[in-house]
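What follows is a single chain, given as structure tokens, in the form predicted alone.
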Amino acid sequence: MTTATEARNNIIARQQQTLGHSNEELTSLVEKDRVHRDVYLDPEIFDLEMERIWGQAWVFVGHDSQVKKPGDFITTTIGKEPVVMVRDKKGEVNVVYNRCGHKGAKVVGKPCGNAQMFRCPYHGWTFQLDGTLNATPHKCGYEDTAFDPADPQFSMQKVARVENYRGFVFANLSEQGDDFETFMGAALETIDNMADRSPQGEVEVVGACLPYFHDCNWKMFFENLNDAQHPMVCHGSVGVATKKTVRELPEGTPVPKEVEIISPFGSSYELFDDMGVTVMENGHSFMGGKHSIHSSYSEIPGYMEAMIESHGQEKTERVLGSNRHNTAIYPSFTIKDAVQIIRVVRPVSVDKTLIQTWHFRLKGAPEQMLHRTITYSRLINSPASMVGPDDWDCYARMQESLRSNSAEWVDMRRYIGREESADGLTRAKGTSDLSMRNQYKAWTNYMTQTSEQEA
């Protein structure tokens, strides 16, 4: 009988014999203060990527607030395999296998839902809400054939290890490596400050995401999170508007809430320096702490008294006090802990990415923090927004460009050697490559370790 992880294993030892890339030739793509151009372009590297890295790492798959009833599911992806979160009769949220024990077909088709067990399409195989094969039609064919119902291999397996922490689901596809708060670190501070952030000390997802599509490496996009010498460069017109627009506004006129939200975009290299960049083990990384793009934002009327009323003076100055700019996590997802929102990698080939922009409402504050939400994904994060297609058109002339014969090397060696580090962390300007290299030393780790079968 063969679980989905050992089957898992299987396709990683044939990989490492047919896919023509020793781990000593994956460790030569990667230098102290350079990479080379395959990690990008190499489909077979991309291919390695989804197994080694998106089969190992912990990834996150969604809020338990998106299936908040028994019965309620989501579909997605974990690297190439479509999986399935749904909420059991119990209770408890389970991540399975979006496949058929029988003939492998997808069983699940909508994005969303509620349903009282899953049939597949096919053959009309039913099963539980934990996956587990519940009936097979017209059963007397499988008389005298040895056909057990209770063998795993004919349920919708469920991933290897699930993980539920406030809210936020991941899963892991690997029974082995690192447990979830380990490889976490101390990035779980940072889901643990946007919970906080809520009177009731919970966030909940509000409406569908915002799918951006990105016409590049996923890589690309993950090493931008936390990119500080981009932003007056590549956003440059975004400062230079707003700045415009404040200067034409009539005598005692407020600040828009969207020139609040925008104008830092535009801002100098000082200030991003200023903010530092901070990595972790296992490719993770943020920028700020103290102050970020975030932190001068106005107060919205009520939210500071029901902070106060729940968690006391102390804490509420604690919680408001820590301003991160892009927790990203390593491979899966970015968290604004400050403006409750998450964007999720989803990997779809070696040149197309998709993104998604998730928006969650702090439970207890008033409506408006949620209205800032919104208004600050629209005018950053869609792909109608101010800045994020400044960042779409620099990541499509870098996968078309990279192709060139004229070199073939990524330049990474900004503020080398000119980090600092104390209580396991790292901190460098904000300007440095220092994310982008830590996020290569976890690439090589994942993408040279030997599987189970191999040990």
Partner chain sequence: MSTNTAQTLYTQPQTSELEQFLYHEADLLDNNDLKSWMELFTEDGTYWMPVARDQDDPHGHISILFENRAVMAVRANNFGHRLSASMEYDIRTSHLIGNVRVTEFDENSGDCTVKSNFQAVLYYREQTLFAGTCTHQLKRQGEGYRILQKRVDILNCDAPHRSIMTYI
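Pass me the form predicted together with the partner chain as well; I've looked at the form predicted alone already.
FYI, this one's just the chain on its own, none of its partners or other molecules.
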């Protein structure tokens, strides 16, 4: 019997023999203060990343509030692997490969829905909600063929490991490697912080996601998350345009609520340097901590009262006193705890990346909290916003011009050697390239250390 994990490990072993990228070559693409352009341009390296990073890291799949009832499912991908996240009749959330055990067709086509059972539309094999084979039509044809319906190769196989942390479902395609909490480290506090911002300690996904196609390698999006050297340049106009708009308002007009969301994108280098960037093991990082670009939002009536009533004064102050900006959980996930937004990275090819933005309701909080979340996302993350397209454009420019043969390296040396470490965390000024250097440390580890070498 071949399980999904064994099949995947066989593929990795075969790749190491056939693809022209030895561990030495891969290591040579990353230096302490720069990376070789091939990490963004080479389709073979992309394929290796899908196996070795996306196949070995804990990858965000979905939130369990998207599959509230038994039979509720969503479909998505982990790296190149099509998967279904589904709640079964016992209430467990499963993540199974979206591949029929018969001829390999995608069993579930819809992005979400509800099913009693999965049925492959090609030849009618049916599967239970945990992926096990239920039945094949016209059974007589399999008599005397050594067909074993219990053999996992004939099911929609389960991915190796699944973890549901406060509703956030992560999966790992490999049996080996860190357990979920070790993998997450201090990044877990950001998920806790977002959930604890609910008076009930629970969040739920609201509505459809906002999907945005990026013409760039997935790592460019990821490296931008804690890149504080770019906002005042790349988003330079929107802050200026907002100020101009406020100046042009007729006297006595109240300042529109959107202004407090857009304005911080035009903040100074000094403000971002003060926010600081913090990195940890496995490529994760965040900006801010005590204060961030989300610190000075106005208070929403009733929210504080609801929080203090459930959590008490001390915990409320602690929870709301933490303001991280973009906790980036390498390689798939970024979370804004203070705004209740996550963005999920779904790599498509070496130069194409899908970003999905999801929005959360803080259960028990006034509905205006959700309205602010939604307003923020429209103004900053939407493909039609005045912020996201500036980032989009810069990634596309890199993807285009890195092809130039005039140079081979991408620089990441800013504030190198000036970071400070304590309690397993390393901090630097906000405009440091520290988070990128930290991501490539993780990149090298994943790319040169495969499961079977560890085993």
